[in-house]
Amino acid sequence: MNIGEILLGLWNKSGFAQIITGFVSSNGWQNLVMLVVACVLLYLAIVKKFEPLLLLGIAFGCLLSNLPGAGLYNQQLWDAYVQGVPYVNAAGEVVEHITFTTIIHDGGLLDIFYIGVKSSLYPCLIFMGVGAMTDFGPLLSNPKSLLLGAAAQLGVFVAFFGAVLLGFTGKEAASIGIIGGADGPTAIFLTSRLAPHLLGAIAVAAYSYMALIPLIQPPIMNLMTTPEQRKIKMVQTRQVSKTEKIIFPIVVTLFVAMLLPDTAPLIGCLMLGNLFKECGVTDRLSDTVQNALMNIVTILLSTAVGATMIGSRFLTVETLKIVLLGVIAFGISTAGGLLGGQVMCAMTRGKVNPLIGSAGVSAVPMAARVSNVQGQKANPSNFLLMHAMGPNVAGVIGSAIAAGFLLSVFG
């Protein structure tokens, strides 16, 4: 046994050797940059607390998939699956038809995790958890707030046309535009169907902007409203009956899923989770969906999405365009909701505070909290939280409908 040869063999198989060799012969520098990016994201999640429940998993998934030689995530395997072309596995065998079974057999750990993203399982389960944690009472007590949720989807379609002008395909533009809905699971759901190669960039952009709502929205809110409007106090909404809360998820599922069948998985799971919460006979299921299931799926979803942040795919001009279009989409969606709020304020002769329109983006409940905070800065006795929750939960439904529309057009 030659100790020197053993040590040399270990060195040649190590990630250190592969990344050094990559600098000379291929794209090893990209892996190194992505490892740095992963550490930056970990810092933002742990120290700055930017959406830590998701960003931590995304960052660590990015770190794992860019470890040279680890083989935890194989982009070429997924490319073969999407394109329907043969794949040569590690044993040199040609696999003509790639299935999920092939991926489980030949892929790494993160490839198996990613099956839940590609099959849309994780985003739908996340929506079930969101439904179980959401109270649609504020929306039912003031149905007009549905219009504010619709108005706040303006950025989705503006960003879509902007992406087309920048050279993206229709499917890619649809996936980029949905960032404006400020709904991470919906963005992942749509992108995994239409443009999976952009999933890492779009997911990071979507969740980053959701985390930055307290920084992005207030300047737009102050620009588009007057101090007098921000001081408007809204009257207490009516009490919603238990029967209304039970009937609502059933009616919405029937109407929306029949209108746009492609959105049935998201809307169906959202409303099923809410029905678990409201019906009063499935408390155990509601608790499981809100806590255990939600936590498990969050871990799998975030890690799998982070795994798609491969250096060769992420470090491109397209990623910079996506980040830019994403913040534009988010800003325009906020402005669209505020415009809707201004219209309602005028139509009700000053009874509606236009600040609640900014909560029409579907980042629940953060956007509603920002509306409340801005209202209290103008008038310390102003409490807009429950009024803003109506547009906020309407935005969840609105973003799912927007995704269903885009999927029906481009899917």
Contents of the next structure:
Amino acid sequence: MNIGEILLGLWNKSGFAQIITGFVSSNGWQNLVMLVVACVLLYLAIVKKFEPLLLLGIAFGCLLSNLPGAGLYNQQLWDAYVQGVPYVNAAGEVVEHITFTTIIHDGGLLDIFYIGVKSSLYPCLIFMGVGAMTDFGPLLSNPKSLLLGAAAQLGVFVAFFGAVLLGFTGKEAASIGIIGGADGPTAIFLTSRLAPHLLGAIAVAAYSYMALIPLIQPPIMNLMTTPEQRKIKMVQTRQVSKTEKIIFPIVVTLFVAMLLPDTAPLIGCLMLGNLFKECGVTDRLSDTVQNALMNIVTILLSTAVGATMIGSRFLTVETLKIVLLGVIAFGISTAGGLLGGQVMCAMTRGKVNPLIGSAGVSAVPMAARVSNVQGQKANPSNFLLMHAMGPNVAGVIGSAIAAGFLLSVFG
Amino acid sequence: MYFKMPVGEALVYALLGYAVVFFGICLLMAVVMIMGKIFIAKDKKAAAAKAAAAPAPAAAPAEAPKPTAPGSAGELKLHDVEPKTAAMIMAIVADKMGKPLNELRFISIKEVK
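Cool, the form predicted alone is there; where's the form predicted in complex with its partner chain?
To see the whole picture, the full complex is given below, headed by that same chain.
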């Protein structure tokens, strides 16, 4: 027994040795930088509370996948899966056709987690949870607010066009554009199908900007509305019956999924979750979807998405472009919603407060809260929250339709 | 500059996409509006039937208004709301509005189900 050889073997297998020996040749420096990025994201999640439920998992997934030698996530395996090319596994065997079974057999823990992203399972289950937590009552009592949810998708298509101008392919541009929908699961759903190599950057941009909505939206809101308009008090809308709330998810699923079948997984899960909540006979299921299932899927989704942030993919000029286009998409979506609000304000002769338009971006309920806060700053007795919830939940449907369109064109 | 997708084509996709979102939402809005109208009509019909079924109450002499405490803004009607919850709601509203509670008048508090 040679203790020296054992110690040398241990050293050579360690991540420290792999970073030092492969610092330049094997992009070890990129691993180091990504470990720092992971720590910064952890700081933002824990100290600054930027969407901590998701950002914490994303940051830790990033940290795990950039540990040299740990083999928790194998990008080559997924590249071979996406491109349909042979893959040489750790034993030196050539695998011709990679399936999810191959990934479970040859991949690391985070590869197995990532199957749920690639198969769209996690985004759809998250949507089910969102549906179970959403009250569509404000939208049903004021159906015109649906238009604001559509108007606020402007940023999606402007960012798509901007991404094409910045040299991205159509599929990549579509995935970047959907950041403007301000809907994390939809962005992950679309990107995992169209441009999986950009998933890490797009998810981080989408969730970071969603957390920054209280900072991004108010200046645009103040710029696009007058103090008099911000003071407008809206009248109380009618009370919605239980039966309407039960019929609504069924009707939406039928109409939207028949119009754009590619949206069926997202809209179907969103509305199933909502039906669990509203029907009154599945309280146990509604409770499970809202709490236990949502929490479990959030852990798996965030860690798997974070795992895709490997140095060679993340530390590129493209990531900076995505970050830039993301904020433009958010800003223009807000402006689009406000423009829609202005049109409704003019058409109703001042009965609609245009501030509720910015809630058309689907970050529920953060965007609606921002509308309420801005309204109360102008007039402390102004309560816009329930009025803004209509466009807010309409934004979820609008972004799912936008994703369905982009998927049907580029998928 | 080299574009990976023709710019004109991208512009058409962007405009078409936005139009499709509006079309889908308008379709949905029309359905929701029709649904709402049906339910409002049904509710009105049910209310009318209920009113017709109930016998007209005999005309009772008008009750004299109950005396209220000095400085009181009148009676508050509570519908499915506990007095303790109502007190809490009124305190929150006053706090949010930055006005003393005795300067506000609450007419009724109703739980929206």
